[in-house]
Amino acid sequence: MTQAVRIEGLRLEAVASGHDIVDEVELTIAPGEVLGLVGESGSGKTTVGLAVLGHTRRGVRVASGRVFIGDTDMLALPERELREARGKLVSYVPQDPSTALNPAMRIGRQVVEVLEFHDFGGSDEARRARTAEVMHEVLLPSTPDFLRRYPHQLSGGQQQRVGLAMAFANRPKVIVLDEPTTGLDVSTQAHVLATVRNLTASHGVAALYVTHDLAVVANLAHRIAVMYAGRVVELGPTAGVFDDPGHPYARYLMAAAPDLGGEREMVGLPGRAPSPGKRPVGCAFALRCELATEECHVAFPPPIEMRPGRMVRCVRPGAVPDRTKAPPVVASSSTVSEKPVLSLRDVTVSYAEKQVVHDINFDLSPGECLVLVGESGSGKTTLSRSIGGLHHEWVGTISLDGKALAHSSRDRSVDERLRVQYIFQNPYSSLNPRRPIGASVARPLMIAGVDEKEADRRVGEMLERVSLTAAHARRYPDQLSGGERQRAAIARGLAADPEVLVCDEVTSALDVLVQASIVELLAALRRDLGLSMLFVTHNLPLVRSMADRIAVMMEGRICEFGPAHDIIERPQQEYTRRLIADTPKITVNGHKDHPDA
């Protein structure tokens, strides 16, 4: 069968250094088919999934290699012909949709300005109709009333089934999936992969998912690619990757993956992949690699066929590396203090005059990880920013070491502000891009009134904590990847030693192994300082890996309370079921490979 897409020989460097970014990538996509590309923050992945639609970030170029979308070379066709060519033969759907949609004009409008800029139907009637379909088949309504909506006036999960309304609409051979279910909850999430599911099998469109969460690909990919430091090291079909890794880096991806089941525990993985231009000769893991001999240091491994559809990049394919067996998950139990570090009793939030989240009442020990967990709209974010002082239209109490605090930050004490401190849920707004991340990080031991010498030398430490460089605080956030902006987010929230960190979808953005790697630093953090935290998160296998305990939310009412163990495994309420019954799991059993991978 004749491939949608065919990847051959690829490679871009930088333009200023000439160093690679990403080299030697071969890969193909039959029609229908979904190719999960996976890897660490930085390996390449979007780098390649923009190569598709013949685009290249600034200050890349493409050195070498062809990308065709069946007999079209994408990167060969002139600017004009490559603007027709994205939308129509090629589509694209970004992680945050409201970058995706303009906030300034209807929904119905934009789905109809995509048709017409590719003059899809030849008529007005036709587009219109085209509209209505297209609605239809990513599970929204077409009514006039919805269509005349702004994307404000959407949940995220409707925002991101309109991004990809707005990618089908002229059905495009091809789709470029970057990460389109990061920050949805379980259930939003299902109903997206579900839609793309769907929409991929029944017009044949062949896709390329690019994604760190390897649940989304386990039960969504017909084959997987994963990459490291720039190159494919293991392309096969899902359920033999996952079944039995060859490259020892995928093991690692495994063991880092969070399991719901509660039978392992999550394993990190040291050190971080070489950057461009400190990439080393021979297998750019074999520095991190325990299985490493003097072979791999000396050239980078060719493809080998480990059985029949499976390539594997490595001298020793199909070892396992021991830290890669990760040890049984030991149940998780409250420690629940007499003398509680944050109290919340009788808490209900508004905004204006409408009550979001009513009468929440729990205390937080020191020490302790109290996990909220719920859909989009359950009033998760807006409880944790009431308790960070960053939403100040709430009645009740909220204590911190028995002494209740103000509503608003701006009248909380500065030691008040620096005990309790909060870590966003996007890295790409919550730091000044104005500032180089030094200066962020830096920012609460200033107020706190550290001179500047002492500040630096903590700077560099947290950096390093959280699995960056000293040299990163240098750089300015346009200059780090997603995964690196939010750890160092994390690092400035724990610059100033709080007593309280607020955590809200802090590892939404993160790799298994980086989100490995930071629950390990929160947990020792919590262990060594008895630093407590209130985690917001929607991802269920993750809350097995680190809860004391469990506070579901509904409607901006907690419906279920309790240990995590008992919560994951014994629900008493139809909606906890519910959640845990869409968080997308690894297992592979019965997976279908396609038939033409």
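No experiment lies behind these values; they were computed from the predicted model shown. Each form is matched to the other, and the largest set of C-alpha atoms that superpose within 1.5 Å is called the rigid core. Positions refer to the first chain, counted from 1. Compared with the form predicted in complex with the partner chain:
Residue 274 shows a C-alpha shift below 2 Å between these two forms [criterion: core-superposed Cα displacement of 2 Å]. Once you line up the core between these two forms, the Cα of residue 123 stays within less than 2 Å of where it was.
Annotation for residue 353: C-alpha shift of 2 angstroms or more between these two forms, rigid core superposed.
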Second form
Amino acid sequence: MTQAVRIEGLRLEAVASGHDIVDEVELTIAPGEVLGLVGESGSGKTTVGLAVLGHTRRGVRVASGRVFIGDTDMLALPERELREARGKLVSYVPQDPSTALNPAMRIGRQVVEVLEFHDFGGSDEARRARTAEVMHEVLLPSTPDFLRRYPHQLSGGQQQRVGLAMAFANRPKVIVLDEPTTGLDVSTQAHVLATVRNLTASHGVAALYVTHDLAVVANLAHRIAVMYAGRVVELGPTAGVFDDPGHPYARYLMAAAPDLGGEREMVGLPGRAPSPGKRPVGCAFALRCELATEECHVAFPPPIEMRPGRMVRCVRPGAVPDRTKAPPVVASSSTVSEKPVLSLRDVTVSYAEKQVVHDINFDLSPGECLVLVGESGSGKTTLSRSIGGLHHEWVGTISLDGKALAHSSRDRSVDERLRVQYIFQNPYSSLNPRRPIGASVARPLMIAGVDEKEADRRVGEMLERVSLTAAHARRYPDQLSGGERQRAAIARGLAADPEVLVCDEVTSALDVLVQASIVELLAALRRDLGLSMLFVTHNLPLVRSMADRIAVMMEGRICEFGPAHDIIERPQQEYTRRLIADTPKITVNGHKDHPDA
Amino acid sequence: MGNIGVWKFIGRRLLLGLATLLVVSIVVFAATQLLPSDPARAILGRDATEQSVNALREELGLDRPAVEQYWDWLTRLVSGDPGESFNARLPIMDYIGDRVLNSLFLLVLASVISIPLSLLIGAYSARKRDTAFDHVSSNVMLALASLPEFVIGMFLVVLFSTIVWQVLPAVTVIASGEGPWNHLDQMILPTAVLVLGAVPYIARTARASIIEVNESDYVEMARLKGAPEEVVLWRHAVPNALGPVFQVIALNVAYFAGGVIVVEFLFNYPGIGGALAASVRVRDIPVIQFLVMVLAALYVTVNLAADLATVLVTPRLRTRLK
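Could the form predicted in complex with the partner chain be given as well, to go with the form predicted on its own?
Once more the chain from above appears, this time first in line as the rest of the complex follows.
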């Protein structure tokens, strides 16, 4: 079969240092095929995706290799021909449509424009007709009124559909999708994925789908390529890779993937992939791999054909690291009989005088983990911020151990403030960049009036509790990885010796393996310290193994509430059912639902 | 445009501008009241008798309570009559109307040349970022920005009017009643000084703004859609880079009003700068008040125009106006 895309020996370097960003990449994609390119942030997956369009970002250059689209080598084209190929032969769907659409141009214009660049149809009428048609294909209205809107007047899902419309407008042979559903909630994501699947299948378009989320590509991609530290370490049919990962890294990825069924615990892997310039001579994963031997540090293993069509770059393909053997879930033993530690009665929250959360009632028992799940805009974060005293516009009663809390954290007593701790979504902005980690962690201790020497000791203790070391206290946030920062933020929360931990989407800014390790940590803390947790998330599978009860929020109300198992297995509300159905699923060892199956 | 929200916005900003001018008028009036010497004495000279000074004070209305004087001045100013010069004993418009026009002409000429010129330089440097052109223009800009106008002005005079070449007039000779537009050759050097003073600021802001926009996702997206470089620049980058540039243009046009005073002095240009300096010397209070109000009105207008222009090129701001 002739391949739509053929990448040969691709190496991209940093211009300044000559360090490899991506190396030894060999991939092919057949017409109509979707290839999932999976990797953590910094693995080089986006760089490869852009190279398919003959594009490199500032500071990156192509060192060697070829990228053929049909017979055209995109890396050898002169500028003019390259421009003609982009948007016509091969097109790109960006990661974040809210920044990739021109804010000063009407969306209709932005779609028509890509047709004009390539003189589609030869006339304005033909281009108008094609615009209407492609808008229809991506399930957007094509009324003049809609086409005259500006990007900020569209929802995130609609913006991404405009991105798809631009990409499909010229009926390209190849399309590169760069995490196009990041930041969209599960329902919108499901719709966008369905659109991509239909368009690629019906037009025979070859697609490179770049993502860090295995679950997203599980039901979309025909084959999967796993990247680590700039190299493709595993390549094969989706079902094969999922059922029986050949590379230990791929195994860890599978083990870290959240499981909605809740039949297995997630297993995380601390640490991070080495960045360009710090990569070792041998296998870059060896530093984190429990199976690594002498030989792994000597040289990067050559590709091994594990099975026909299955390529693995590991000296021990198919070996199973012990840690990835997922332990079965231990049934939660919390009892909901005791006096609640936190209770909400008729809580109604407004934002700028607009009521956004209505009549919330629930109790949180000591040691319980309550998961508040909902799509973006459902009011879950607003509610949790009210509990934490960070948002003041609410009425009703929020009480801690039977005593009503003041609206604002400023009006709460020191003791009350310490007992409810809030962990923020983004560890990149929740730690003061100008203070060492130790000072941030010590903050609640200072507020509690602990003397300095005792505080130092406790800080070290807290950091070790979250699997950092006492030495981290002297480092600054920018010297830590995202996962380490989130651990530090959790340590800060723990330092207050809290009863209730409010976790607001604490894993959404992190890579898959790190996500899993943070959830592992929180589960352990809860078990060991008897903490009560309110876990706010849009990612239901992620917290499935931890949740005692689940509250599903929709449009500011709790629409379904009950024991986690019941909600997942027997959702009563249509909304909950849809939320669960739209959540991409992976079933490790027993992969179903595959397009080829 | 037909967007009612935009008109409401303009109306609101105009009212705010008028309120600003009202405050300025109070401050200006109060300040001239506080001037240490008596205008009547300044006019009549040191040898005048106490009697004649008092008579003149009465004639000029200076013996009345300050609030009454202020109200009288303000109502007449609003109705278009700024009063009479103490010194020349002429209605102000007759006395310095020409000069206001002359200065305005100089200012408009400098703006019309400097704005497009600096945008072009800024856009081109941004596109040729880190090339020889960019480095050279950056350094020249920096040098120009760090030189005061009178240094630039004298340098130009040395170069074009006196020592090196004698191709341009070193001073302006414009008779009253004669528009400066009849003496364009005499306008070249004064205009050049103002332009050279303003271009560095606008061009550097334009360059930075366009570079920032150039790194944006939507500009990368435009390239990946196959847009020719000209389209990327003029359709995708420039419109989004204009907002900050408008603000800096407004600052510079407002700065021209001040720079005009230096330049006018340097080239003996018959504008408001000279008039203002002379009036302060002789305590010609009505003229001072009028000129300061003219400058204040210019500031307000220019800033209003910049805000409006920013709103018009930023759909996110525009559609928020209802």
